[in-house]
Every structure is written in C-alpha cells, then in structure tokens.
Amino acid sequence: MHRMFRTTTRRRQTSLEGMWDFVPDPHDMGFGEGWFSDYPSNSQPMWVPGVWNTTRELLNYEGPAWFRTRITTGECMAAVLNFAAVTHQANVWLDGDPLGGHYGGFLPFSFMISSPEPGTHELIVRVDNTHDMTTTVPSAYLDWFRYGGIPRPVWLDELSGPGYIASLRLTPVVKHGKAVLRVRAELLNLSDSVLDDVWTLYLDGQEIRSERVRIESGDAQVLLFAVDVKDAQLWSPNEPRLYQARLNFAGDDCIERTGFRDISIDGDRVLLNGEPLHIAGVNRHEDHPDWGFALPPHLMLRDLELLRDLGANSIRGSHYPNDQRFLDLCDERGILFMEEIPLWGFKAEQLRLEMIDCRTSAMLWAMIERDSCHPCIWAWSVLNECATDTPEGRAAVEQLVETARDADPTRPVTFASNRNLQDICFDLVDVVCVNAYYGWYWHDMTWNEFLDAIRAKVGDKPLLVTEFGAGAIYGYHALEPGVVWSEEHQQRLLIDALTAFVERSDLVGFYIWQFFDTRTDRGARALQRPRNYNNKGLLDEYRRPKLSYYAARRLLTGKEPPSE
C-alpha cells in the first residue's frame, strides 16, 4: 500500500495499482473534446504506480495524457481518492464530474466523495508534465529527467462511521530528557446531525489522552495538544526504536509512526541526543531505468542494503519530498535524512516571481506537514543552488527559513549553496551546507584551501559539505592519470576529497554525489552528460558498483573489494 505498515483498522482502503487506460494528448486537445466525460478509444495499458518515460514510443515525451481506470464502492458514508503523487499538474474526474486539481509533483492530495453509489465508476486523471521557466517548480533547466505520470500510490478509503479523521500529524520532541508528543488532527462530522463523540489517542496500544467533542453537522474540529510520554525510548541509528500512535473517533481511526530524538545545535556542532553527529551520506535521488521516479519497495529496500554496505549513515533527498514509503524505511533502519523541495538552479529573476514564492512556500509547508513525524528526519533544506549571491536570494531564503520555522520549530533549517564565497545568505540558516567540485569543475584551491575560506566567512556555525565528486562512465578505464570519465579518475578525485573530510574536525559531515547515475533531460545541460545520464555515481544506473563505490567503502568501513 502507501505505507511501509497499517494506516486504519476501521477504514476499508482499496488499492488502485493495476493497468490503467492511458491516451497521451501532445496538442493539448482533452479539455476542448472532454474527454473528462468521453474518453478516447485509443487508448492503451500504463501501470499505476509509474510513469509513461520509461515506454519506447514515451521516452522523452513531456505534455499533457490522461489516465482512467474504475473503482468499485460500496455502502459508505463517503470515499476519499488519495493520491500519494502526481507528476506534476493533475486535474480528476469522477463520472464526468471534476473533483479538483492538484499542483506538485513529489507530494501528496486527496479528494473527499460524499455519499457515493455503491457500484462501479470511472475515475479520469489528467497529467501535464510540462516544465516552464517562470511558473513550474522544478523548473525546464534541470540536471535530472522530468518524468511524468501517476509515479506513487493511489487509493480509496471508504467511511462507515459518522466521523473522519481528516488529518493526523505528529512532532516528536524531546528537551533536557523529557519526551513531549506535540499532536495536531483535524476531526470532520459526515453526518446530517450533530455529532457528540471521545476521541481517543493511543500510543504502543496504550491510551494516553481521551476527550468528547462536539461538532456540528458538516464542520470540522482541530485537535492541537502535547503529551509527556514517560520513560521513552530515545530513536537513534544505532536503536531506531519507533511508537504508533492510533488515533480513533467516531467510526474511525488514523495509525502515524514517531519516533523521539533530540536534535541541537553547539557552536559548530549538530548534536543527535546530546552527542556530537557525524554525517557520512550520498545524494539519492529516486531513479531507475526501468522506474524513473516509482521505484518500487525491493528496489528501495535494495538501495538501503546497498547504502549499509558503503558504510554510510545518511542520506540528502535530492532533490524533492521523497516517497513516504522510503522515509519509513529509514525510520526502520536508522539512515538519517536530509529532505528538501525542488526549488533548484534559480536564477534572481526567477526568484523574484510571484508565482514561484507562492508554489515554493505552499511545497515547503506541505513537505513539513507530511513528513514531520519521520525521526529520520534531521534537517529541513529549503532549495539547491540557486542564485543566493543576490537580494532576490536572500529575499527567497529568508522567506522559506521563516515557514519551515514556523511548520517545525524542532529541526534545523539549511539549504544547499554553489555560491559559496560569494554567498550572503549563510546567517539565515542553522546549518551551513556547500556543493563544489574541486578536482572536476573547479581548480583554483584545494579543498582545505576552500573549507579554510569558508569556515573563515560562516564563522562558529555547523559545516557541511552536501556535494562533490566526479563523473566516470561504468566499465571505462584507463591505464594513464587523469582520464576525465575513467572509473580511475573517479575514484582518485572522490578519495582525495574524502580524505580531507574526515581529517577536519570542523566539519559536520558530507554527502557524496551521488549514490548512482540518473538520467538526465536532453537539453543544454545533458550535452555536457555522457548517454544523457548525470555519471557522478558510485553505483551506475543498475547499481553496479564501480571502482569509487570500493574505495568509498574501504575508507568508511575498512572493506576490501571482492576478490576474484
């Protein structure tokens, strides 16, 4: 389902993965001929979850399609369609008639059915994938593929009871050894009457907190409340211990996983639980050749094998909300997490318009909103590489630093900079993080030349260095030094830099890139980019290993490579 366990033990939920029937629309005709109502014949078979540029005839296409499958529902008090994700803009239809639209692509929506027929009925989805300089966020200029689809789970919920749990959200918070539970859940009345009702929390199956509400007919009731939950313990890497809370009213319930942990900030240390925490991660972003953005659970549970072996502890979601399935399983597993919204590349220009400031703070919210109960989660990061050199950067930082504050006071707030130097936004943020190439890109410094620099102009502020590396096509070699894209530059360059990391004690920690090669869209970036994939990985597209993923583990771990 949409999560790695239950969500609802009175809910009856259906799964809506399956083939789909699926049109592409390049010339934008649907809305004009309504096919909302009147659906093409033309149709063929898509799976669901998953998106249309990993089909031959699909490859590179970016537009507008549309998807209709039929759900079934029976005797209820109302349904809600949710979807976990649609890439980007989405607009549904239910028997014809429109039940809203959604913009987003990495985030989550979902649509309340009053009363349904019990029976049958045809759901339409239209998704435009499209990409513009002045509107979308993520932008057209990229250095990942723009996928487009349906690439995350939908369902149905079917409501018997008079009550609805519209919301469950939960902030673990842990202060000077106390554990505090912060809760926020918003309650709806279905009925035609007034409904006088307990609701109850329950945490690990205990109850902890139970009180009647009174809602009139067809309004809601927000719960905003804070319990101490004694004796508990602590979420860390090395014990990720994890509570459920289940959360019942009226017919309903609502089952969300926490975990408590206390992270802080000392100087120029992050502390995880009063220790000083020491990040050693890759950027990931969610890509496969044969998924693009809907990896499935085994190839993520793989991915996470494949990050212990490395002798890696953490993880930078590059660069959006990643599936909520994956954040469960590093919930699971203790791998700490950096998430962040895609708000990448932007020039000031950009930055500067109103549709981009609206787009970019509604995502953060909602980013807050959905995934503040994950421990794994350490940090916040509002954007990547964008133009934070200039007013209009520093504008849009301290805009996004103030909602991710006010979404969650328990996190710090970074985002990531190629700026560097030249940045003027470092004071806004908890933790200082920089993306540089030096080796690849950049040869003007070391890269103690550069930490120097930077640590000169940040002051006594956590340092992190959130990007680096190089790119090396797999199976290429080269017997001589310096062969740009041979797995032994690579390697080389990759080790010099993580020698200089781990002999710093100023620094938090790093985040290599990347964890493996991901495709890349065709257009001025990808002609700097080998068989349009961005080749940065240890791993290559299929997660075979390459000489930098051996050296890597070695310093991290002490393994040597398989012998033959």
Given for the second form:
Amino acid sequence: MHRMFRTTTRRRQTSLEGMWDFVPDPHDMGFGEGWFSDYPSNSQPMWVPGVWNTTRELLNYEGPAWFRTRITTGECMAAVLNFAAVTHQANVWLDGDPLGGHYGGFLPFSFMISSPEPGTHELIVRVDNTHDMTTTVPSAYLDWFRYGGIPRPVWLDELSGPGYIASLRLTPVVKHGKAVLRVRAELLNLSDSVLDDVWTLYLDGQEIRSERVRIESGDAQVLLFAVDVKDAQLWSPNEPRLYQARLNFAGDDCIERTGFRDISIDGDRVLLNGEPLHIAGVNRHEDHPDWGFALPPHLMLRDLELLRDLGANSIRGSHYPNDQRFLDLCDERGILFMEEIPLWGFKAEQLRLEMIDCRTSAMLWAMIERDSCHPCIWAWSVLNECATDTPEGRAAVEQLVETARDADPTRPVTFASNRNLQDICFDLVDVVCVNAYYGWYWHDMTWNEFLDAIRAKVGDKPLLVTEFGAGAIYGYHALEPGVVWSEEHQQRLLIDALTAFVERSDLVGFYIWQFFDTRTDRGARALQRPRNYNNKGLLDEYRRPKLSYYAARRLLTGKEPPSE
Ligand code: ADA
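Next up, the form predicted in complex with ligand ADA in place of the form predicted on its own?
Complete assembly follows, chain above in first position.
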C-alpha cells in the first residue's frame, strides 16, 4: 500500500496497483483526438506503480503518454482517488469526464468523486514528463534521469459518510522537555443534512481530545489545536519510538504516525534532544536500472540495510521529496533525513520567472504539509546549487525560507550551495550546507583551507558538507595512483575528504555523493558521465560495493572488508 502501516479502519481502500493500458503520444494528438473518452486500441501493458523508461523501446522517451485502467465502486457516499506521485504533469478523467490535473512529480494529489454510480468505471490519466528551461521544476538541465510515469501507489478510498476527514496533519514539537502534538485536520460533511457529531483523537489508543462539531451539508470545518502529551517517550536514532494517532469522525477515520524529538541550534551545533548531532550520511536518489524512480519496498529495505552496514546515520533525499514509505522506514529505523524540493541548478534568469516561483513555493509547501509528521526529518532544504550568488538567488531563498518557516517553524531550514565563498544567502538559513568536489572537479585548495574559509565567512553557524565525492566505474582498477574512474582513485579522494571532516570539530557532518550510481541525463554532461551514469556511488546501480564503500565503512565503523 501507500504507507508502511494501515491508514484507516473505516474506509474501503483498494490498491490500483497492477497492469494498466499505456499509449505513448509523441505527437501530442491525444487531447485533440479525445483519447480521454475514446482510448486508442493499440495500447501496451504497463505496470503501475512504475516508469516507462525501464521498458526497452521507451528507454529514452520523454513526452506525453496515456494510461488507462478500470475501477470498481460499490455503494458509497463518495470515493476519493489518490495518487502518491505522477511525473510530472497529470490530467485525469473518469468515464470521459475530467477530474482535474496536477503538476509536481514527487508529491501526492487526490480527487473526490461524489456519489459514484456503483459499478465499473474507466480511469484515464495523461502523464507528461516533458522538461524545459522556463516552466518545469526540475528543469531540462539535470544530472539524474527524467523518468516518466506513475512511480508511486494509486488507490481508491470509498467513504460511507456522513463525515470525511479530508486531511490530517501532525507536527510533533518538544520544547523544554515538554512534548506537544500540533494537529490540523479538515472535516467534511458529505451528507445532505446538517452533521452534528463528535470527533475524537487517539494517541496509541488513548483518547487525547474530543469535541462536538456542527457542519452544514457539503461544508467543511478546519480543526487547529495543540495537545500536551504527558510523559512522552522521545524518538531518537537509538530508540526510534513512534506514536500512532487516529482521528475518528462520523463514520470515517484517519491514521498517521509520528514521534517526538527536539531539534535545536546552539551556535555552530545542531542539537537532537539536547545532544550534539553528528551526521554521517549519504545522498540517495530513488533509482535502480529496473525500477527507475519506482523503487519497490524490498529495495528500500535493502538500501537501509546497506546504510546500516556502512555505519551511516542519515540520508539526504537528493533532490526531491521521497516516497513516503521510505520516510516511514527511516522513522522506524531511526535514520535522520534531509528533504529537498527539485529546484536543482537554476540560473538567475530562471529564478526570476513567475511560473518557477509559483511551482517551487507550492512544492515546498506540499512537501512540508505531507511530511511534517516524520520525526526522521531534521531539516528542510529549499534548493540545490542554484544562483545563490545573485540578487535573484537571494530573492528566491528569502521567499522559500519564509514559506518553509510558515509551514513548519519547528525544523531548521537550509539549502545546498556550490557558490560557497561567493554565496550571498547563508545569512538567511539556520544551517549552512556546501557542496564541494576537491580533488575531483576542483584543485585550488585543500579541504581544510576551504572549510576554514567558509567558517570565516559564515561565523558561528552550523556547517555541513552536503556533497563531495569522486567517480569510479565498478570493477575498473588501476595499479598507478590518480587514474580517473578507477576504484582506487575514488577511494583515495574519499578517504582524504572523510579524514579531513572527522578531524574538524566545527562540522555538523557530511553527506557523501553518492550512495549508489544513478542513471543520468543524456544532455550536456554526457561526456563526463560514462555509461550515462553518475558513477560517484559507493555502490554501483545494482548496489554492488566498490572499494570506496569498504573505505568509508572502515572509517565509520572500523569494520574490515570480507576476506573472500
Ligand atoms: C552536484 C549536484 C549533484 C551531482 C553532482 C555531480 O553537486 O548537486 O546532483 O550532479 O554535482 O556528480 O557532479
């Protein structure tokens, strides 16, 4: 299903995972020819959740494509059709009628169908993964693959009414040892008469708040309150204690999970439950040759097992909101997470565009809305390697930081810079994050010289290296030192960097670029990307270890590689 736990006991929930019909539309004829009500007969089967770029003849297809499936509804007051993610533009029709559209490839959306006729309905989704330089986020300049499809779960909730909990958002807060749960929920009356009923919130099965509400027919009421949670046990990486919250209202209920922990800033340190946080992390794309963005849960688990084996304690979800099931697993395993929107590599002239501005703010808001319940998330990142050395970059950071703080005042906000010593936005964020590739792309300083210069620039602020690394082709070895793309050279550069980082007491930590090799764009950087892969992984794309994996593991855990 779409989460790692059951999200309701009252709704009839049907997963729409399975083989759907699929037709690519390279000449964009579908709208004109009315494919939403007259679906072409030459379709091929396509697995959902999935992306089409793992199918042989569609490996590099970018553009519109049309999916079709059938859904069956029983007697119900309303049904809600949910998509956890569609990359990137989705338009949806039911029985030929438009339900609506959504832009933003890594975030959820849903449509309500009032009083559906019991029986079978035709569901059609037009998906468009076109990337350009002026309207899309991410843009057409990328260093990961532009997979298109429906990479995350789709499901149907049938509601018996009369009440419907349209959203439930939890934000856990801990201050001065006191745990507070902030709650925002939206209650709807689906019936055609006034609804006078009681809602109740349970935490781990104990009632913590209950109230009567009166809602006119077809109307909604927003609940906004905070409850003290007495004697709460804290969530921590070693003891990731989670609480289950269930909101019950007039024939409907909604289950969410959260955990209480305190993240604060003290000078150049980040404190987790009052103790200094030391991040030893990796950057991870959602990628695999056979699945693209649509990683199945067993692969998510495998990645987390490898992370544990490596001795790392955190993931930077580079460079977009991750599958919520992965965040659920991080919550359960005590893995800290930095989450980011896909505002990657934008230049000043792009940041000036209104469309980009609207889309990024909406994405940031929606990401925080979806994920503020996750105790694993310790910081929000508003962009990666954009023009933060220009006035346009500063205006963008100002606005995004304000949005993030409005949406969630409890977590540090940051962005990842590669403008570094030229950056003019570090004063705007709580934590300074720098991406730097000494020894690989850059050779003008040592790590310590660079970090000293950044420290002098930012003063007493928490500092992290959010990217550093070097490329190696799995299995390519060299006897001589310094042979680019050899596993030995990658290992050498990684050890140099890690050794410098662990010796510095003024770093909150680091995220290695990257956990495993990832398929990348065929565009401008192709010549620096053998195999069309970003080969800076500690593991290759099938998660086979390179020498650098063992080197990092030795530094982080003291463990030696297996002798055979
Ligand atoms: C940047 C970028 C990464 C990746 C990396 C690299 O720092 O943020 O996504 O492209 O460079 O491998 O060059």
